[in-house]
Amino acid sequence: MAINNWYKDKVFYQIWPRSFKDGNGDGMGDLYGVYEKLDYIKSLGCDGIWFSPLYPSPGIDCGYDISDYMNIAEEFGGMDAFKKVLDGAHERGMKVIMDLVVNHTSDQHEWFQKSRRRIEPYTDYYIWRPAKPNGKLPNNWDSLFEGKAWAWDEVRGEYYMHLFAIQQADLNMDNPLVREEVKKILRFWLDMGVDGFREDVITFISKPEGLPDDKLMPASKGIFMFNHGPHLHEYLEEFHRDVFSKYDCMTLAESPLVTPKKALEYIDENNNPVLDMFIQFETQEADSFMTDYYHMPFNLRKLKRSYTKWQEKLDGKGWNMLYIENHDHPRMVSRYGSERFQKESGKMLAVSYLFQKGTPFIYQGQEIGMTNWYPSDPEMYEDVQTRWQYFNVATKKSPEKRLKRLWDGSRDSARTPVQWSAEENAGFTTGTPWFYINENYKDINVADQEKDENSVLNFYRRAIKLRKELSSVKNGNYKEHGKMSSSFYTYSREDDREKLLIVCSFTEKTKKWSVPAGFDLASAELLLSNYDKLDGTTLKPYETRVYRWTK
């Protein structure tokens, strides 16, 4: 747990490494361009990153199948090349997370293929049972990636557990030998010096006794019986009591289907906690049922009913993790601002969550305001993820209503190569890139937005330096106004300094916005907005404006 909490103060930038830049010319994104763009994650206020997997992997799950847990793929440079980023980082006065990936491993595992043979001490390092009478599956889970939750494996003779790709083998967190791993896995990287880690749907990692049957939902089985799961807090404890207490590091929690109660039993500062923050999900869901390829019309309400909860649920108690986009889910133009309106809706997103309290997280490319990728051919798509929503769900619908499912929720969307250029390749790579480049890199890039006073990335730079001079964006109080309003999200923050007012319109149409009572904009100084012209209390689509007043 960070002593001193001082991942409270940071900007976070979250780097999914094939996709960031290519140094070495081989097109797949590596350590080298990464070394090469410190300056520029620096220079947009950011001072701190979170790698998604840098381990050796197969790369079913695009490195979240993990066969080596302490070593980084030869294919972003090896080790040598992360502890040079690593050390870039710390000159800088950045920390540097990375992503802990322990409900499951690759099949291709020394574990795993230690396990399928049965060879001690790893027989029961992960979740195995043998078929029921008549050949049925264990139990009735669905796995969240492809098909059952179980794959049938010939050496052992055995099912195995994957609640994710085939290919990934879900762990027994049960047994007491494998905590222990993950423990060598934790002070490894954390005595190499890296500052924390993310962890990976860490509230799948304790299931049920017996591994029951889910006769309560109708589709997604298993997933409210994995989830939080009856020794989670234990297991949790236990890597804080024996490993993170031990350093100045920080804990980031990914959780599907969580809510502040159920995230405050882990974060409550005034209550033992065992991690930091949590990733939630919520915030992403004003467009969707549960997961992303259930699109549904954007929902405004939903989205602020979302936010409020958790800046209200968690204050004085625990720490939000603020993020509007990363590696799994599409980009967030595309989804909550406009394409057509793509440069001010950019600058809108930015501040809608810049300016809550918490710790934000800016995803690559994010900053520019990329947005969604729209392939022609659902074989384009490389996530194992989105090619078994095309093949296998809703299959009785057209090819282009399926295919219209895979734009609108596909992660793949977000993983296109980050836009550095109007050149060639998007300035991504000078060989052939591993993945294709979105086609607007020409109109959406890093150079040209370097060059532009006015362009996503600057008002990105003036929006992170302006959160970190204002007192209240740390310690004051939220409040949500104007809560009914289906077109304007309106936040203030107060604390005994200063009094701000934070006003976004999520519309394209110029609407006439409310100020709330008792705040008087003739004597508010305006400290931020994406429109050179204002117009009284009239709003163009999609504007922003952040207003202050000094005590």
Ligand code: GLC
Contents of the next structure:
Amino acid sequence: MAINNWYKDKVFYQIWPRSFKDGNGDGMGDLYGVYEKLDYIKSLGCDGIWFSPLYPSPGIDCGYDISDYMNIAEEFGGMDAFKKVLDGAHERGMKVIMDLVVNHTSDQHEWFQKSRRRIEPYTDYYIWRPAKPNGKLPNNWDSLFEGKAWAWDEVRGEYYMHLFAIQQADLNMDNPLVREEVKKILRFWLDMGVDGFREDVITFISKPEGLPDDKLMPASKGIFMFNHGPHLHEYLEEFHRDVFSKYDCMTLAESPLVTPKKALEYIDENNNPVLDMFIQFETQEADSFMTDYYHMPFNLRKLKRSYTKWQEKLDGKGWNMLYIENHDHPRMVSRYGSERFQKESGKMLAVSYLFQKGTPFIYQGQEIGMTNWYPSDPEMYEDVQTRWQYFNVATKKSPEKRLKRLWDGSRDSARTPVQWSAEENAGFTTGTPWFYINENYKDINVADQEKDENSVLNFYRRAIKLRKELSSVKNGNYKEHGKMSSSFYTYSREDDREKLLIVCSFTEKTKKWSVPAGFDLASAELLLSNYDKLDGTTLKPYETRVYRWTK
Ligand code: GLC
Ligand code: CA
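Could you switch over to the form predicted in complex with this ligand, since the one displayed so far is the form predicted on its own?
Then the entire complex follows, led off by the chain already shown.
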């Protein structure tokens, strides 16, 4: 646990290294690029960085398939570049957290290479099962990325489990030696000065005894069995007891399908917490189910129910992590906002979550309102999950419909390089970019927005600054108003010094907003809005306002 709960005052910026900034001209984002941009990140008001994996990796899942946990990939600049960035961040008062990916390793990791050859002590580091006499797989679980959850290994003559890509083999966390390895990794980075971890799909690490078949019929077989498995709490408690409790660090657990009730089993501050915060998926599901591949029209009321549920249920017990974007989900302007009103909706989306209670995270490019990417050919996609869906899953849908589905749902929509300027390759690299640049970079880029006082970028700066100044945002009471509205999200925050009223319009229409009872706008101070001129209580497309009453 972080001493003094310092993470409660921070605003984090997530870096997905490949696409952030290329510093050495080879086309791949790297830590030299990050170093150049530390002041930029700081200028947003962010004082924490979460790095998606920087470790050596074959890159099957863009770094989430790790082959060496105690090193930094050469392509990102190696350990020297990392230490420089870490020091640079600390000098600027920024914390740095790393991605801890220990549900699985790359099949190129030394442990796997030895395990498949039954070299001790690695034999039981992974989840191996012999072939069944009837030719069936060890169980009926699905991989989230590629077909079934089992791959045959010729070397060992057994199946191994992979809940993600075939080259991402699941570790056997029931083996105490594996848990010792995890602790070694944690100590290694914490001793170096890292301030905590975002723990990748950490709620998948404990598989049920005997790996029974999933008898339910979910879209993804097995997920309700291996998510929050039988020994999860015990293992997290062990990591906490043996490592985290000895450092001033924070832990953030990623967990698909987590509910506030489940989360509180781990983060309740009054009840021996073993983690600090959770990344929940519910707020991503207002236009999709479980993964983004089941795309549906955006439903504001669903989003509001989820926002309010997490605000209320965790209140006084646990701490929320707040986000709208990360590297696993398409861009929000294109989903809950509108590309036609890119500027207005980009700003409104910021306000929709930045004034809630919790620790906000901003994903690279979100601060300029980057949008989805619309390639003409499915071959242009890079993401392993997207490719499997398109090329391997049988469907009767037309190619046009299937391509549209990728546009709406692929993780690659949020993985195009950050648009730094209107110059060649959006200023991301002087070389040939490793991935496609979104064609709209001449209209949406950092350099132009720096010069424009009314840009999305400068709006983020103002919103973050306000968030830090307003006492009620940190600890005040949260209340949602007008819950039935399918156009407006209205919420208030209140403490003994002030009261805030925040409204966010999620519609392209100009519409009348009914001010909740007890809030007299005539005596309010308008702190923030995304239009120059206000028209009473009629809100323009994607309009947002933050009002304050001082007590
Ligand atoms: C997490 C990561 C995602 C990765 C997966 C497997 O969901 O955020 O990018 O592909 O885990 O490690
Ligand atoms: Ca580079």
